[in-house]
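Below you'll find only one chain, the form predicted on its own, shown as C-alpha cells.
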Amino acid sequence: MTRTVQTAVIGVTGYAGAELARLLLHHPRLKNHPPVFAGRVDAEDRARGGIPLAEIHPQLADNNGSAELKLEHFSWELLAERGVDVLFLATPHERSREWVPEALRRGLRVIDLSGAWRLTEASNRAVYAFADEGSDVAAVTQTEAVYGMPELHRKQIASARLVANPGCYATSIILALKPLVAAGIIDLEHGIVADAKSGVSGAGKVPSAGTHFMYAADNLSAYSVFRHRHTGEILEETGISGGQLVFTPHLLPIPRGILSTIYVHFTKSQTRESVAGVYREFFAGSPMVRLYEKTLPQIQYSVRTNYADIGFDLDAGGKRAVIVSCLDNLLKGAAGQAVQNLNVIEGWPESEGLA
C-alpha cells in the first residue's frame, strides 16, 4: 500500500510556486492530501485564517475543495502539526540557505527550487555571494544535497534528504550535452557554444526595468554574459571546464519556454544514427526526455509540458553538430522537475502527474 505523503509548499505566490501548487493539487498519489501552503502572512490576514489560495491564483480554484485552501503564516510548528513529510521551497536563494539546515534537523525531506544548494564547488557558488559560505553548517548541508536531475542522478535522488532542483537554462543544456560528453565524441578543445533564449517568466515575478512589457516586447536581448548563475551547474554536471564553454542567455518576448542552440565539434565524423544512438542509450528509461530524430524541436511543442525535447543536425562531413534543446522553464525547468523528483523519492512512476 502506498503511504500517505503530506507535502508543503513555501513560495506559492511566484510563477514556479503556482505551477507547483497546480501539479500537487492534481497529482493522483496526493488525492485528498493537498499541500500545506505557508509563507509570510500579515496580522490582518492571519486573523481570517490566512489568505485564500484562490485570491492569490484564481486559476487554481476548482470544485474539488482547492478554493478552500489558504496560504497560512509559516512556522515550523505549523509543518509539524500538519505532519509534513516533504517540503518544497520555491523561495529566494538566501531564504533556502537559512531554512534548509533547520528543515533537515527536523527530519523533513526537502526539494529546493532555488540555487542555494546546487553547486558543490565553492568557485562556482561565488556568483551567489552567500553570507554563510565557509560555515560548518553550510558545509555539512552541502554534503547532503543531490543535484535533482533524475536523468543523471535517479538513484541518489531516491534516498536523498535534500534535492537541489536544477536551474532552467542548466537543465536544457545539460540534458543536450551530457550524453555526448559522456560518450567521448565531442572535441572539447574546439569549445562549445550554448546560445540560449528564455521567456520572461524565467526572471521571476518581481518586475524589473529589463522585464516589463515596454522593454521586453518586440525585443531580443543578451544578458549576464560570462557570469550567469547557471554556468556552474553546466560545468559541474557535464564535466567540461569553463574555458571549453561559452554560454549566453537571452530574453525572449514570450511568457515562458526555453530554446537552447548548442554548437559542437566531434572528434571524428558521426552519422545521424550514431548520434541518435548515443542519446537513445543514455535516456533509456527517462520518460521526460523526447528525442527528435527527423526534425528539430520548438518551444511550442514543449511549453506547458514537463518534457525536455532534444534534436540535432550534422554538417555534410559529420564533424559538427547543432543541437536544439527546448523545455518549459516553469515546468521541466522548475516545478515539473521538482514533482518528478518527488516521484523518484517516493518510488512512484517518474512521469506520474506530469505526462
Given for the second form:
There are 4 protein chains.
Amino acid sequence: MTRTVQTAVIGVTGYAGAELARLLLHHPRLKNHPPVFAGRVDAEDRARGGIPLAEIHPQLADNNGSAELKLEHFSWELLAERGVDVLFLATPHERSREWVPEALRRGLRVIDLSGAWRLTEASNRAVYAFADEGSDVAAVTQTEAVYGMPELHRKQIASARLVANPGCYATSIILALKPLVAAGIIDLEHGIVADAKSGVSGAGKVPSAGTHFMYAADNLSAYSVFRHRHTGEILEETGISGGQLVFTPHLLPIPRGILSTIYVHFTKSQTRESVAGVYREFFAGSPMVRLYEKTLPQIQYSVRTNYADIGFDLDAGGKRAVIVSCLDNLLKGAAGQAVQNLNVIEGWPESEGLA
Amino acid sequence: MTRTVQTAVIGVTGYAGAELARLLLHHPRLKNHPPVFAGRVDAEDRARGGIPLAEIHPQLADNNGSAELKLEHFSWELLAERGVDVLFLATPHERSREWVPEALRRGLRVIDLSGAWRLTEASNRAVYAFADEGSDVAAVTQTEAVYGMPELHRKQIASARLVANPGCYATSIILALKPLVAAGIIDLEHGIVADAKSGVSGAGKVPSAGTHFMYAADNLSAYSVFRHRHTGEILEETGISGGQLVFTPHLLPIPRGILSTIYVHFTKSQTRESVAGVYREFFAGSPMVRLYEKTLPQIQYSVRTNYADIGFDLDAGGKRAVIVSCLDNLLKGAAGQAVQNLNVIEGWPESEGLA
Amino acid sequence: MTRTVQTAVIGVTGYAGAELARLLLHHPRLKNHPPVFAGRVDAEDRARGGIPLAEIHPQLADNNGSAELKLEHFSWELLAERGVDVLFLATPHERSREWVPEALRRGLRVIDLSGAWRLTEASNRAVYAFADEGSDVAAVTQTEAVYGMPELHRKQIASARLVANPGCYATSIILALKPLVAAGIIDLEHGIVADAKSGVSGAGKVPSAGTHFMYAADNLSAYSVFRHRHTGEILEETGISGGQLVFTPHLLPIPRGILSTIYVHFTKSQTRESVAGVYREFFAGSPMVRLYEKTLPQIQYSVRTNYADIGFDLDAGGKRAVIVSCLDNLLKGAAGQAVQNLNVIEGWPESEGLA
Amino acid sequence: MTRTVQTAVIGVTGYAGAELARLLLHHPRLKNHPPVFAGRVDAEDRARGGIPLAEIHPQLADNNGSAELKLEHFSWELLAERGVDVLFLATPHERSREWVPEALRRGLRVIDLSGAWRLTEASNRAVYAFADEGSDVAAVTQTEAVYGMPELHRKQIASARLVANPGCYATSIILALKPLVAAGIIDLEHGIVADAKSGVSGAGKVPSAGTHFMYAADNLSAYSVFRHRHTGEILEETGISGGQLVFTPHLLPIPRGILSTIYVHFTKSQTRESVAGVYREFFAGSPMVRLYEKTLPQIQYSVRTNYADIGFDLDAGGKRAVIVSCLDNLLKGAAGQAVQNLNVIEGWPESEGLA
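I would like to compare: after the form predicted on its own, may I see the structure of the form predicted in complex with another copy of the chain?
Everything in the complex follows now, all chains and molecules, and the chain you saw is the first one.
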C-alpha cells in the first residue's frame, strides 16, 4: 500500500502558487488528499484566511470539489494538526529564508520555490542581502539544501530534506549549457552569451509600473543587465565563471514562457550529430526534456507543459552554435519543477501529474 | 497678427496628459510656446517637480527641444507668472471639482478632462458623490460648463469659460446616436443597447489588479454593468431616458481604442441611404467624424487619430440597425477632443494640429 | 469489462482537430487506444500522409509515445481495418455533408464538428448552400442528426448515430438563453441582443488577410452583421424567432475564448435569486456549466477548460438583464463538447477526460 | 522659390508602402503635391488599379483630400507624364533588381527599399540569387548605389542617383556598432553577438503560416539562424568579418518595433562616459539618433517615430558591454529612413516631416 503524502502550499495567492495548487489537486497520487493552502503569511493572508481558493483563482474552480477549498491561516500548529509531510513555499525570498530552518526543525520536508537557499557561494548570494547572512543557522541550513533540478541532481533530491527549487531563467539556461560544459566541448574563454526573454508572469502578481498592461504590451525591454539574481545559480550549477558569461533578461509582452538564445564557441568543430549526441546522453532518463533535432523550439510549444525544450543550430564551420531553450516559467521554471521534485522524493515516476 | 495663447496642462503624468502634451507641443499655432506642465498636484507632483518631462514620458523626447521641458510645481502664482490663458485639467474628478471655481475666478479658461462638470442633473452626478454637491459655488460653476463635443455644441464652446471635455465611451456612443435621435427615426420604447469595448489605457496609469498585464492580456471582461459613470452623459446629451438604454463597457486586451456596437430599432423602415443621409447632414462641417458607407469601422482605423468613425448595417427589413462607432479613447475620447475644443475656442480650424 | 472504443479523427491538422487529438490521447477510457488520425482529406492530406502528428502540432509531442503517431491517408478501408467505432469529423462543412451518409451506411457513429447537419430548417441551412440540399439522402440523414449539446439533448445523444456538434458562438448563446426562454420569463417581443466576441482561432488555420497578426492584433472588428451562420442554430434550439434576436460576432485580438454579452427584457420583475434559480434548475446534472453568482465570468476563467461559464446582472427594477456567457471556442465550443458527446454516447461520466 | 519635387511610390499596398504614403502625404515640403501611387506591379496591381488608396489602407483616409487618391496602374509613361523626379520602390527584391536600371536610364532618382542594391560583395549577395548576378548592367548599377544610412553616408546620399535603403535589422545593428568599431575600441577577435527581435510587420503583408495570429501571438521564435539576409549589410557597413559576428533574428508578438541586444568585448576597459563620448561624437549632426545615457531604450519609446534609440550597460570591469538598439522597423527601418534620404537628397532638414 502506498503511503499517503500530505502537502501544504504557502503563498498560494501568487502565480506559481496557483499553478502548484492546480498540479497538486490533479496529481494522481494525491487524489482525495488536497493540500493545505495558505497565503503569503502576511497581512494579506490574515485578511484572506477562510475565503475560498476559487475566489482568488477563479480558474481553479471546477465541479469536482476544489471549489470548496479554502485559504487557511498559516500556523505551525495547523501543519502539525493536518499531518503535513511536504511543505511547498511559494513565498518571498526573505520569508523562506526565515522559515525553512524552523520547518526542518519540525521534521518537515521543504520544497522552496524562492531563491533563499539556492546558492552555495556567499558572493553569489550577496544580491539578496539576507538578514541572517553569515549566521550559524543559515550555514547549517544551506548544507541541507539540494538544488532542485532532477536532470542534474536526481539522486540527492531523492533524499533531501530541503529542495531549493531553481529559478526560471536559470533552469532554461543551465539545461542548455550543462551537458555541453560537462562534455568539455565549449571554449569557455571565448565567452558565452545568454539572451533570455520571459513572459510577464515572471514578474509576479503585485501590480507595478512594470507589470501594467500599458508598459508591457507591444513592447520589449531589457532589464537587470549584468546583475540579474539568477546569474549566480547558472554559474554555480554549470561551473562557468562570471567573466565567461553575460546573461541578459528581457520582458516579453506575453503572459508566460521563456526563450533563451545562447551563444557558444566550441573548442573544436562539431556536427549536428555530435552535439545532439551530447544532449541525448546527458538527458537519457530525463522525461521532462525534449531535444529538437529538426527545428528549433518556440515558446508556444512548451507553454502550459512541464517540458524544457532544447534545439540548436551550428554555423558552417561547426565552431559556433546558437542554442534555443524554451520552457514555461510557471511550470518547468517553478511549480512544475517543484512537483517533479516531489515525484523524485516520493519515488514516483518523474513526470507523474505533469503530462 | 495672431494672439499668442499660453496653455498649461495639469496632470501631465497620466496617459491623457501625455497625449495632450504631445499634441500641444506639435500644434502649429503654439510653435515656440510650449505649455506649462505640472503633475497631479499631490505628493507625487511635489516629488517629481523639476524632473524632465522626457523622464516621465520617454516617448515625448525628441531632438527639437522638448527633451528639456520640465515638470513644474503647480501653483496659481506659477500660472499667473507665465501668463496662462487656457488651463487643461487632466486631473482626478475630485481635484477638478475643487479647482475649477478658483480657476474661473482668476479669469482662466478651463478645458477639464475629468467628469467633474459634465452633468447637469444631480441625479446623474450622484455616482461621483462630490463633496460640494448642492453648494452654491458648484451650482454656479455648473451653469458655466459647456459639454465639450464640438459636433453638438460648437457655438457654445466657442465662448465658454469652462469646457467639460466628454468621457471616452460617452463620445463614441453619443456621436453614433445623437443624429438618429435628433432625426426622430429611433423607436426609443424598444430600447437601445450600447455594448462598448475599450483598451486598457482607459483604466488609467495607476497600477492595479485590473490593469496588470496578466489580468488584461488574452482576456475580455464586462464591468460596471448597469452603473458606469458615463451613462449620465449619454442620456443628457441624447435625450434618451435611463429606461431606454443599456450600456455595458468591456475591457479589451489592447492598449487603446474603443469600439461601441449599438443596437437600435427604427420607428419605420429605413434604407442604407436614408440612414447615411441623416449622419451626413448632422456631421456636415464636422471634420473629425468619418462616416463609413461601404464597410464597418474597426478599432485600428481610428487609433492614433482624432477621428470618430461611424458605420452601420441594417437588417433585411430595414427596421433594425447595428451601428459601429470607433475612436481612440486618449484622442477623440480625451486629449484630442480637448485640443479640438481649444481650436474652437480660439477660432482656429477645428482639426488643426490633429491630422 | 469495458468495451474498447476505437476512435478516428479526420481533419486533425486544424485547431479543433489538434485539441481533439490532445483530449482523446489523454482520455482515461482510451488509454493505449490512440485514435486513427487523418488530415483534411484533400491534396494537403495526401501530401502530409505518413508524417508524424508531432510535426504538424509540435505541442502534441510528449515523451509518452504520442510523438510517434503519424498522420494517415484517409480511406474507408483504413477505418474498417482499424475497427473504428466512432468517427470525429473536423472537416469543412461541404466535406462532412458529403461523407456523413457514407459513414452511417458503414455503421459508424459520427460526431461531426462542422455545420453540415446542425439545422432542421432548410431556410436556416440556406446560408451554407449545400450541393445536396433537397435530396432524399440529405433529408434522411438529417433526421438521424441530434444537436450535440448534452445540456439540452443528453438522452437523444446517448443513442444517436449522428451527433451534430454545435457551433462555438451558438453554444455560448444557447446555454445562456435556453433556460430563461424555457422558464418563460423573457419578453421576446422586446427583442434580444447577443453581442459576441471570439478569439482568432475561431477563424480557422488557413492564413488569410483576416487572420494576419497585423490585422487582428491591437484591433477589434464586427463582422457578418445580421448574417452569421450560427444564427440559425440559436433560433432553432431556443425557439426564438429571427425577428426577436440580433447576433453580432466580433474578432478579438486573442488566440482563444468567446465572451457573449446578452441583453434581455423580462416579462415581469426578477431578482438575482429568481434568475439564478432558473439556471440552477436547468443545469442540475450538467457538470460542464458553471453559474457565477457573485461576479461575472471572464474569458480567462474558461479558456483551456471545457466549462461554459454563465453570470448575469439585473437593473434596479429587475426588468432587464445583461447575461455574460464565456467558453473556450476550441473546447466547449468544439473539441471538448465533441468529447463530452462521446462520453454521453459511451455512458461514461460526462466530464471524463475534460477536467 | 523652392523647386517642387514630384514623388512616386511603387508597392504602396504593403506595410512600408503605406507608411511611406502617410509620411509623404504629410511632408511639409510636398504639400499639395501628393505622390503618384501604384501597387506591386503584378496581377494584384492590375486588379486594384483605380481603386482608392483609402480602400486599401483605411487608416490613410482623412478629411483633407487623401481619401480621394487612387492607386494607379504603373507604367514608365505614367511617371513621365506626371513629371516624377524621385521614385520610391517598396517592391520585392527581384522587381527592384529588374527596374532600377531602367529607372536610372530614364533619369529618375531612385530610393529603393528592397535589398536589391545594398550589397557590394557578390558573396554577400549570393543569398538573394538574383537572375542578373554577374551581368554588366548589374555591375554598373551597383556602382551607382549608395547605402542609404545618412548617419554613415550623408554626403554621398546627397548626390546619389540610386539610394539603397537599408534593412530594418541592419539599421538597428549598424548604428549601434559602427561608432564603436570606427573608434577601434571593440575586440573583434572576441566575437560580437547581435540578438535581435522584430515585430510581425517585418514579415510582410502576404498572409502565411508564420504571420497567422495564432502562430505569432503569445509566442517568440528564432529564425534564419546563421543565415539571415541582413548579415551581409551589417558586415559591409561595419567592416566586421563574418567569423566575428553572430546575428539571430526573432519574431516578436507585436505589430512593429525592433530591439537588438548586442554583446561586445572592448580591447581595454571603458567607462560609461568614454563609450557615451564615442557615440555622441559619431552622431553629432544626426538628428534621428537618440542616445540614452541614464536608462536603456525600449521598443515602445521609438515605435511610431523615426528615431533610432541607443543605450548600453557596462560590466563592473568595463571590458564588456551590452548595447540595446531600438527602432520602428517600418520607419527608421524602412519608410522613415527613405524619407530621411529624400530630405538629404533635396537639401531639406534631415528630420523634416519625420517628427
